[in-house]
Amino acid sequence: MDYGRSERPAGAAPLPTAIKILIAGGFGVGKTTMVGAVSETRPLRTEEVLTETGIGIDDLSGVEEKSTTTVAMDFGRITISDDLVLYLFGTPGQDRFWFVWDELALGALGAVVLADTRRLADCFPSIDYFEGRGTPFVVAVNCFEGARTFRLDEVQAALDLDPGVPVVLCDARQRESAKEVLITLLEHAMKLREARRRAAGD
């Protein structure tokens, strides 16, 4: 049977570009939070409550007030422009969920990875996954209330960043905020690839 090709109606809108980006960090450190304050849409979240069999497996050094985590992904949508819209996959963060990952990080243009100065080496891992698949990737300072404040430069240089990795500051609760921290992200990826275009090119 024959399928006749479906056209768009003449003079109507372009489709939105659409991008994939994880967001991705340590056990706590505010992914589900930033999914949720950047979303346009009702966030998508497979959150459950810990219990007493997470005991010795889920550290909670740094964020004892946490009842939930995440077990499988978050996810929400950001239109940036008429013509881009980001759609946002919350990791989870303990080590026991990261069989997820491979499937979350098909197609991703790029990573947060979200930081708390409290708990720092949580990051290592994220960044480490996301550095040997080679996904461009941002870091984002969350500032939680109490935490001690550090430059950016020193965040940099402990995690051993490449030095063209950005560091940003953010608050995950407020909209404009994470929004910022994606925006930077488009334009780290945007130069990452322009530069291997050019690279191939020579």
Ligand SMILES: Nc1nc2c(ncn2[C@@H]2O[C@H](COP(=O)(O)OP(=O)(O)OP(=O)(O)O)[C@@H](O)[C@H]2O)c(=O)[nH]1
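Numbering follows the first chain given and starts at 1. Heads up, when I say rigid core I mean the largest set of C-alphas that superpose within 1.5 Å between the two forms. Treat the numbers as computed from the prediction; the structure is a model and nothing was measured. First, how it differs from the form predicted together with the ligand.
The Cα position of Thr79 differs by 2 Å or more between the two forms after fitting on the rigid core.
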Given for the second form:
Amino acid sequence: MDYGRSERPAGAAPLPTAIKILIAGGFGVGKTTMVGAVSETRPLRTEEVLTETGIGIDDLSGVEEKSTTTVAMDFGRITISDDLVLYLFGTPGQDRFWFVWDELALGALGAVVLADTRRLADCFPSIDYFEGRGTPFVVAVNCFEGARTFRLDEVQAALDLDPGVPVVLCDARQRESAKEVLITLLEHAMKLREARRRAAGD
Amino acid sequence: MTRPGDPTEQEWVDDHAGPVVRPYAVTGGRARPVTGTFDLISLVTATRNEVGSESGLGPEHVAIVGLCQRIQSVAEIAAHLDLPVGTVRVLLGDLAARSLVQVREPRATPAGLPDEHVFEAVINGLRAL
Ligand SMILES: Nc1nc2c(ncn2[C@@H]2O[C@H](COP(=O)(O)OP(=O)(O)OP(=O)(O)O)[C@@H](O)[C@H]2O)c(=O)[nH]1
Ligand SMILES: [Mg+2]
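What would the structure be for the form predicted together with the ligand, given that what you showed me was the form predicted on its own?
Shown next: the complete complex, the earlier chain at its head.
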């Protein structure tokens, strides 16, 4: 890779602020597809190697005795402006790796929970997780072919969602559709933020 | 302990080294950075155009400085170098300790959510895409 030598004058401009949104949901529901549809580049993949034992890590001789797991995360980048960069992270498999979720959710603006009406229950763990954490989220029903069409209020009821949680239809492959979902999430998160601020009494 | 750039590092990167061993070899077996925490979306930029071999750094350190001629997140560095995030954190710690990179941690949000103007900027930015 060739980056111009004169491209980066040291300490010239302050670094931008980075923010993130999570794309969650069950296996194969379209998380990576949505990340790719709206990001600047095709989704990137990063891995965390988790070690079961926390001690003796500095000792190379102990390496082969440790049990390790690799958790992969897909993500993409959207440069909003010179001082704001948005990252979208597809969350790794539900039910395990909750501490990776904790790391991802920390400081996130909010989350999109993708749902497939053919197997709606697959997104329960995601919803439980974000409800429990108080992370703003919306549910986006990904419209796969052959899926029976549900009314959105049926989905809302089936998922037992708080009435304030937006439920929208989407096509995770379409950039415009993915953008709309993200905007719905941000507007919802702003409202929540305002409501919480008022509830806190200032 | 094996240090990055040591000749013995080769032993750990040969065909017998599995995907687990290699990251340890790159960091000389260290699991934690000497300095810094490095969130996945911490943004990193190099403070120099290149680093010479005089610094005792390994090829992965040099590669990071090369990559970070443009601002990159920790996650992007890990993805481009095909190394686990934990490994990249250790390497970044080495570079930060030598002031070879500048790091911007994401805004801490104790109250949970950032300022309204951040939301507005993102919404407008997405609409303009
Ligand atoms: N028809 C249709 N297919 C979709 C849509 N979104 C994703 N797909 C397809 O569904 C499959 C799974 O999509 P992925 O984006 O890989 O799903 P994922 O949630 O990242 O999957 P895992 O990471 O394995 O859990 C792919 O073959 C996609 O092309 C959609 O909106 N409509
Ligand atoms: Mg995926």
